[in-house]
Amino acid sequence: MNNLLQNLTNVGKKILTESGVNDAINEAKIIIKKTLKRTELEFITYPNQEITSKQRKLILRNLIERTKGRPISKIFGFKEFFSNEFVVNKNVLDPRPETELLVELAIKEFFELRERKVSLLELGVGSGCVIISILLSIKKNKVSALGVDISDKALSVADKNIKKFKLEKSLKLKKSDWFSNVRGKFDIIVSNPPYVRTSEIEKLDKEVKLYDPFIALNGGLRGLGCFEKIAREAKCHLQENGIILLEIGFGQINSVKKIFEKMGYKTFLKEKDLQGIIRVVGFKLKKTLKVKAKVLTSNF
């Protein structure tokens, strides 16, 4: 009887109530279907099938590592993101929600260039999920693209997202801290930089303290130190109308603007998520902004 899919749900249910997770009883369905790689339609019509003692050590196993603050994702090592799944683990940033915001607009942008083909640059690849998300959304032929991460681990992931989407072709990864390794212009960049205050990484829940790279997470003192020095080293790198997408935290926004125009930008954006926090600002060059590109030639 305790093997029962029912007995093991509200087992995996107590368990993580207990452990403080919040909503228990979906989580541990979650994890339950996820181990036993069960559909939803399944999981559903036979609630009292027979579990071997093997399957039921693995959902345990699974349920713990989930005490422990273990985001799901890392413990199955896939996160679904902007419908689809992707790749990941301890060596990039679980994806959030709210980044999806930073994928709508740029795809919208996108659309605004459709008569001739178009350079994107992601600066802190990362997994890939934000720019194979846009690519994988426009399916647009005229779009060469480049992701940069600094970690290599970082971009091993990537490259295994690259070729589960098959874009292997369309998208190429290069190691280079920010700008450092990048050659050409773009029309669109588009960045998810760490903005958290260094001071504020240990307070933030143990699952993204715990299980995300503390270099995706750490913005340095003010949590403004990476969007400094992307406005420093872009002008070199934006086609003429080219624009910047970066996803912020809360309360940034001032800051982040100041930034920007001290360094010759305009603000032509500025978007809410769902929870009303402005999460993406979009930059351009002023127009009488004179800059000298280190090379004249998106070939990466």
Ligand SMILES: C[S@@+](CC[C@H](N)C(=O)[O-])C[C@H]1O[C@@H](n2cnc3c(N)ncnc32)[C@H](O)[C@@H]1O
Contents of the next structure:
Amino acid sequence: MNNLLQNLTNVGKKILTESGVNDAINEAKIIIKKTLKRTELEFITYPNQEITSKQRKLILRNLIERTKGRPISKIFGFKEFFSNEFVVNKNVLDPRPETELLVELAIKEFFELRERKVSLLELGVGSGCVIISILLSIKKNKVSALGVDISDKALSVADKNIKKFKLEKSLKLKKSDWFSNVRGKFDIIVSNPPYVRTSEIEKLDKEVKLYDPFIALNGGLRGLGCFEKIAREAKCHLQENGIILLEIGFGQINSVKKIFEKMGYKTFLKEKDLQGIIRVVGFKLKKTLKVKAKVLTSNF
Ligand SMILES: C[S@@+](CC[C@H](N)C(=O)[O-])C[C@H]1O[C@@H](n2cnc3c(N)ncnc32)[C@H](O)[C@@H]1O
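Just the form predicted on its own so far, so send over the form predicted together with this ligand.
To see the whole picture, the full complex is given below, headed by that same chain.
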């Protein structure tokens, strides 16, 4: 193997193809670009550029990591989500494109509330990609936000991202087992809880089962355990007319609706992702449906 960029790309493609990576050529290019810290333009403009043997070794090391199933985001410690780059590591779920729908819908709800100061809670904040993306899209003085997670290690990644995006003033973090350490009521609660059946985790791609934390995936026997807990406890933490928006898994809509409706909520929103799967569901408490919204501040 020689040290020309173009040749390295072909070698990378071969290595990744042989290990079963689907989009081998694209992934090889990304690994090379990221290792060399090159832009797309530099990469295209100088395909015959020589690189040092140290750089070649680094590229090879990263390609080999990828053949073991480690996603590119977890090799380099960054993942793009909602047009921003978030710090990630093995202690947080890799932000998923389908979760951007939850962000979009939450932002829409914020705009419905217009002039009010809004209190926002995210349960299972992970890297912070969801709540931070929401905050970056709205006026920060209009919101007080809290993100909770049961994992200290995930909270420390979320903290890095809060600093990266300079949101220390508007977003606080707390360790909490769902609502166990949460005080006060919120206008908007969002969550992408773990919803994979325990028995299914072993069958997931190695990128997921080996590199996403078990605690971020495991939804228990039927994949619905977290929804049951959240439904039970959210009642005491919703403002009048408050809403809860949840990401759900493939085929879970009827079960999740049933859990929430049995506990006194009304489904007001069901939204499909780009694959046509109902991915986000929204609930309100039944008795507050017709109550006029009051200006309330959070007290967490
Ligand atoms: C599917 S991940 C979502 C992470 C992030 N919000 C995202 O969408 O990328 C679920 C998160 O819930 C957290 N979690 C699991 N059980 C929890 C519990 N009992 N209380 C609070 N958070 C929990 C996990 O640590 C993980 O960060």
